[in-house]
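We begin with a single chain expressed as structure tokens, specifically the form predicted alone.
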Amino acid sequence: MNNYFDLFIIGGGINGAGIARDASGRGLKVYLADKGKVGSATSSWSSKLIHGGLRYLENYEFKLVRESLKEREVITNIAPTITKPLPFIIPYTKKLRSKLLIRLGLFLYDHLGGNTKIPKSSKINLNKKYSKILNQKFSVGFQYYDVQVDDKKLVEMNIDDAKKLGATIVEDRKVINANRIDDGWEITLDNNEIIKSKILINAAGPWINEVVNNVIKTNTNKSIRLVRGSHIITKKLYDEEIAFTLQNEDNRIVFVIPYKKKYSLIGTTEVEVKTADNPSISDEEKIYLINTINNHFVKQISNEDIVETYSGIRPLIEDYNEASKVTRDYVFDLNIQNKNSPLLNIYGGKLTTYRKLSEKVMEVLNPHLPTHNTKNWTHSKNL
């Protein structure tokens, strides 16, 4: 096998998988290595939504919401077998966001992304429609739509396409060293195999700075905050194919989403942690999610109703806000010590924007790549 590649990608989460697919489809020679199984970490620990991020509007992240809504439409079109639009109900409560603020947010949410097949939002009478699900104190609500996705499958489909397009994908293979050489990078794997590549992309998600410091041994001025998001799964709390966006007094929201026909998926939390390894839900997080349900639903739940839990670590770019206000956008750190060996570190990002992120990676790296097809293509080609 020829061991010289155009791109070497560390990390087989959704960003790494998306970049591998996009670059391979442009005729570039791609190698991707993941220390575990592709899509088995942060990318499969999400709330399983392709969404614009309604609550990001409160942090004035209009650009991110607009891009996310446009991508919601694209991903629904290119991955029809693993996505489906789902109505979300927001029960209104006087103590929290005003009706005017919710209406304004939903108006922006309906229109920021341009034309869409996804239905628009509306005000609804909760006592008429959902009195068997919600407490009587919730009489007014708002309905909007987002898209449910099989997150792990989305990663795997991108990886499968990348392989078909010629990419080399290896799992359970850790990168232990990366050195700059005259015409690129020399990358050592934990089986002592050495791969040479013109460009190195660090898409290690929560482990990004660990890779920068211990593997690449270079400096970055970007710091991240690791935030654990935990979910609980219960037997389904209601039969309808609807989801709920529940508001809490700490201004956070919790989703309740139909899951695998028999269950309800409830989350997420936001707890700052020091390490990305082996995340698991705390008792406090369980209580927080249980209390949120019991404050809103007729059906009350307890610890005994939890059939499963999972937790994921989100690597958020440090901007010194409280965890719920830290941006979900992504940032590129392009490091070029000599023009022949670029390093691109990818910070942040979310499931919804992975495809657009991949296109932007190709745009940023274009001046450093050999001749290839520069035309964007992933928006129109089904996974």
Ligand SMILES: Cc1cc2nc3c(=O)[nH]c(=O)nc-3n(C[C@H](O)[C@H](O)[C@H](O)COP(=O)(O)OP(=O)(O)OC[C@H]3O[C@@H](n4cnc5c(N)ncnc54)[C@H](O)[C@@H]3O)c2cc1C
The other form holds:
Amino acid sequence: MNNYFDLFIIGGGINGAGIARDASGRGLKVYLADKGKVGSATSSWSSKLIHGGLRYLENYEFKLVRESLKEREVITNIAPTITKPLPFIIPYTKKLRSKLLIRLGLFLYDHLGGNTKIPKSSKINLNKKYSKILNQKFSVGFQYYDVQVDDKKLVEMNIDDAKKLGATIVEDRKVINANRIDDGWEITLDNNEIIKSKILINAAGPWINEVVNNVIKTNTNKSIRLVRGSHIITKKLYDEEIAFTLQNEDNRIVFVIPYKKKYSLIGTTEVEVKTADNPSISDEEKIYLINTINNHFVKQISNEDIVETYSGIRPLIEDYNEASKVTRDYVFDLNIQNKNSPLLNIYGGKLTTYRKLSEKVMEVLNPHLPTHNTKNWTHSKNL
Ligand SMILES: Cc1cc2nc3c(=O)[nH]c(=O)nc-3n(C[C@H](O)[C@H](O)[C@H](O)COP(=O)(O)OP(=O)(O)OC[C@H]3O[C@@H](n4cnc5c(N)ncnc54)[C@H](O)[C@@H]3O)c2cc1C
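May I ask for the structure of the form predicted together with the ligand now, the form predicted alone having been displayed?
Next comes the full complex, this chain leading.
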């Protein structure tokens, strides 16, 4: 049948795009639909970092940090035109994390991912180097490296490759219904077109459970917590090509990152919300981010310095921890009620781990797929 696909993917964020590329490259017939433009939801509202997630070490997420650091290396290699290593400075604050704890964290961060081209961390004298940027009270700091990425481009490059490899990608097409049939799925788009596919993948990011409940009309035992993260953008606060990891008294951290040559990107916050639709920053979040800058920097900012803001929703797997402690790892929910029509729901994840996630999706679905190339390939092929 001409319009019978091996995989139908709901959602063209980084996860859907990565899976579409990986699967198409293995010779599978892939259809991906997004209700908007690809890469224009959560995947372009991030802090734009390919990072190990230094902070997650505090929550003992060693496996996630290790995988993320390894992926940092891979993504930097396969997407050199849109990634850039960047030094991050952590000003030490007596009342917060001890020097020993930070050094231990950075030691693990330097080594958990194995061999890397990215420079190792070091202790630095802030008064000597950054006295014009940071408040005088910060005399000691630590420097480590992470990688800045153009998040939207990362999605678009995966999508472009998937198309070249034969995938069908449609934008501005909401999936409104999905029914199990004898040999797979019958999926209805909002222009009433019906597509048939052997397997259905739900990569709808923060809309995942909305799709489970209202489109697929099935059950899942996974609940999620929607947590809004907001950023403010100001004219650049300093000229140096460095970023800061600022510690707040509530134990959260805020990044200050050079952005598009002329700006500083400052974020993020964590606010639990009820819906994934139309996220936008609140006045409290703006104040929180402004205060963080003013508590650390010589230059003081106010509302008037904000030139733009954006917010995104993290779909975090519910593990009944406080928002900053909820795992950022991904979880698969493979629903095989009927052997011939598997459904894979993808919960959580990060930009950084999308490629590995896509490989694991292929592994999990392997027994349900027609003959295809099972050899992993995306780690060594440039986007
Ligand atoms: C504030 C913030 C900062 C972050 N910073 C980082 C960072 O620096 N580094 C990092 O690695 N990760 C970061 N993350 C995490 C990362 O951004 C996300 O994990 C990732 O973008 C999720 O991608 P996704 O494909 O699951 O979701 P999305 O990008 O949201 O894609 C889901 C897509 O599904 C589509 N969709 C939904 N319902 C339907 C439907 N019925 N029919 C068709 N299409 C549908 C939507 O239109 C959307 O395009 C951050 C997240 C947030 C919120």
